[in-house]
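Only one chain is included here, represented as structure tokens and corresponding to the form predicted alone.
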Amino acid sequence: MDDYLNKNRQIQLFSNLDPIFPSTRYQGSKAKLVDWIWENIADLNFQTFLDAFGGTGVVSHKAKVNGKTVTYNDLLKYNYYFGIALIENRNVTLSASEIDWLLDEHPEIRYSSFIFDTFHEIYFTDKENKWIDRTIANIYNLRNVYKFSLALFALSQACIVKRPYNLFHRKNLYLRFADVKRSFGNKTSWDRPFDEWFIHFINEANRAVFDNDKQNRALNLDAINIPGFHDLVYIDTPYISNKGVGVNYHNFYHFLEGLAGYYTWRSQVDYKSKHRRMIPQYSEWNDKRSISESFDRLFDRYKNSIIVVSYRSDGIPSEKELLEILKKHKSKVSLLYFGQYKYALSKNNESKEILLIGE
């Protein structure tokens, strides 16, 4: 491991000169679409940019690279910390010695066995669960919020990459070790040790950190309650298919949400579920009965800003209905298509990414 660490250290020396957003396998990420999105909004008149459903932060990071004052927001706590690490953070990175410290066991730290005890044979091996328990405890001993957030980001990404389907939606550790022909996943990634992935993602996160001479910030609020005025508001809500099935990020990534609140996680687990999810939380953005009204209220809240919406052509509400809702609040509305962009795990080959712009 020392050789691996040593040969990757020098990446950190260049982290502020050439900011590159980290790779991610996050469901619904706009990483492959962000250049197209930016091409279609770059000429609009705005300096302040609100990413109301920030997710991975890839669109916020693009806005930051282009000199905008960025407010990143997400209701999920782990995403909020990603925003702290990659958007709000101006110049704080994790050094090689700090990475070494995070990967060691320290006699002065009292380690919990919560993950080892709770998630036996669900997501990771017992050895890996012990490693996560130790590493997250070390991360919580980082007193700088930016260092904490960078380390949490790296740990979360390491957990995602070692999961079949990159999700925590079911108990399926056995898939990593089954001797069968696979049409999904990457066994090499699954078998790569956690500490190597952790170092890999810290280096990627370090390289994304830079100062664009603006006062950027990250928030953890309901999108409709974000204070202040923003020239442009970018909206990328969870998606509901035309069959009424929503993308529930809380369910898909509850393990990461648990890591972001490690010492209170125990009280939030649904112990009746086989995969030890967190107790479900209602979201209007996953409810086909309320989604149209939710969009209407959100557009009304930001009617004085340029509104940009990412969605899919086959969703609820439909592109036609979404267009009509936006026209209630904005006098000029454009609808753009990326084309037949296929999302991971999606079986719908007809779906198109759409971008609505209300001015």
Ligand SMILES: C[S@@+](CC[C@H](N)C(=O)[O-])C[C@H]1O[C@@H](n2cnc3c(N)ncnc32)[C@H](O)[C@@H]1O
Given for the second form:
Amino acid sequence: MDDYLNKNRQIQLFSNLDPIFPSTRYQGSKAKLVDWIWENIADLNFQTFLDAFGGTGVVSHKAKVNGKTVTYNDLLKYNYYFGIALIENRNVTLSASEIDWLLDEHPEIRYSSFIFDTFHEIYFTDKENKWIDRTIANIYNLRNVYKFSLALFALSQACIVKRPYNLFHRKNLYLRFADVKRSFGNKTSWDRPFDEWFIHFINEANRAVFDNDKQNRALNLDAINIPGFHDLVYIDTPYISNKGVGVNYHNFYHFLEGLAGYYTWRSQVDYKSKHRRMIPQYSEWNDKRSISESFDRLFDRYKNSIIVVSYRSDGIPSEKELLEILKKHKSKVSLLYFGQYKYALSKNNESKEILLIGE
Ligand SMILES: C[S@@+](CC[C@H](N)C(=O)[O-])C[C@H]1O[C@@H](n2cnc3c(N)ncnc32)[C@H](O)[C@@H]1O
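What would the structure be for the form predicted together with this ligand, rather than the form predicted alone?
Below is the whole assembly, all chains and molecules, this chain first.
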């Protein structure tokens, strides 16, 4: 273990290379599509770029690498801190000695056992829960918001990678230890210790930090309420399948939201739920009855900007309906398909990644 730690701390000292975005696992992440998205928007006339539903920040990072002035936004707090760490941050990284400090126990810090007490046999083992309680308390002792955010990012990614399905939607710790043939998941990743993953993701996060000489920032607002004007607004809302089931980020990732507000988490836990989720919050982006009006309002809000929308062709509303809504607000609208499909609108049973551009 010590060898492993030493080796990785050295790698960190050689990180003065081209920025690389970390390898995240997140529902709806556009990591695999970001080059294609960029190819299709790079020639549009814009300098200021708003990523209104920023998620991992991979699209914002691409825009930052390409010299744009980037505003990253996400409604969830943990994502906002990722935006602070990876987009707004110009030059702050975590050093090897800071990593050491984060991994140690300190007599001057009063540690809470909140995770250990609350999530017994739900997501992680008792030993792991204790480790998380200690590490998050250490992270809260970092005074610099960029250092705090980098460390929170690394801890959150370590939690995700050690979870079956990379989610927190079920009490299913037992899956990690069940002696069965699995058609999903990666036991090696689940079993790799938290310390190792934490260092791994700090190194990845450090590698993403750079200055593009622009005033980039991260926000934590509802996408409809972002002030100011941006030349281009990129929109990547949660997906609602044609069966009407939406991706509820607050529910899937409540554990990360809890870490991002560790000292007030207790009051937000839904103690009636087996998996100790947070008290649910209504989201218009998960509501198939009103989703079309939500898009209409959002496009209206940003009608003076170039609007670029990532979408899945089999969602609600249909791609055709979404196209019509966008046409109400923008005079020139184009529709692009990722992959070999080029022309026709999709059939119901196909799910294609699409890009709508309204100029
Ligand atoms: C499809 S994901 C975005 C993925 C992102 N483009 C990426 O590549 O990682 C949708 C994101 O929207 C966020 N979100 C949900 N409702 C929101 C709202 N009303 N305003 C802003 N963000 C919201 C979720 O937290 C989630 O991270």
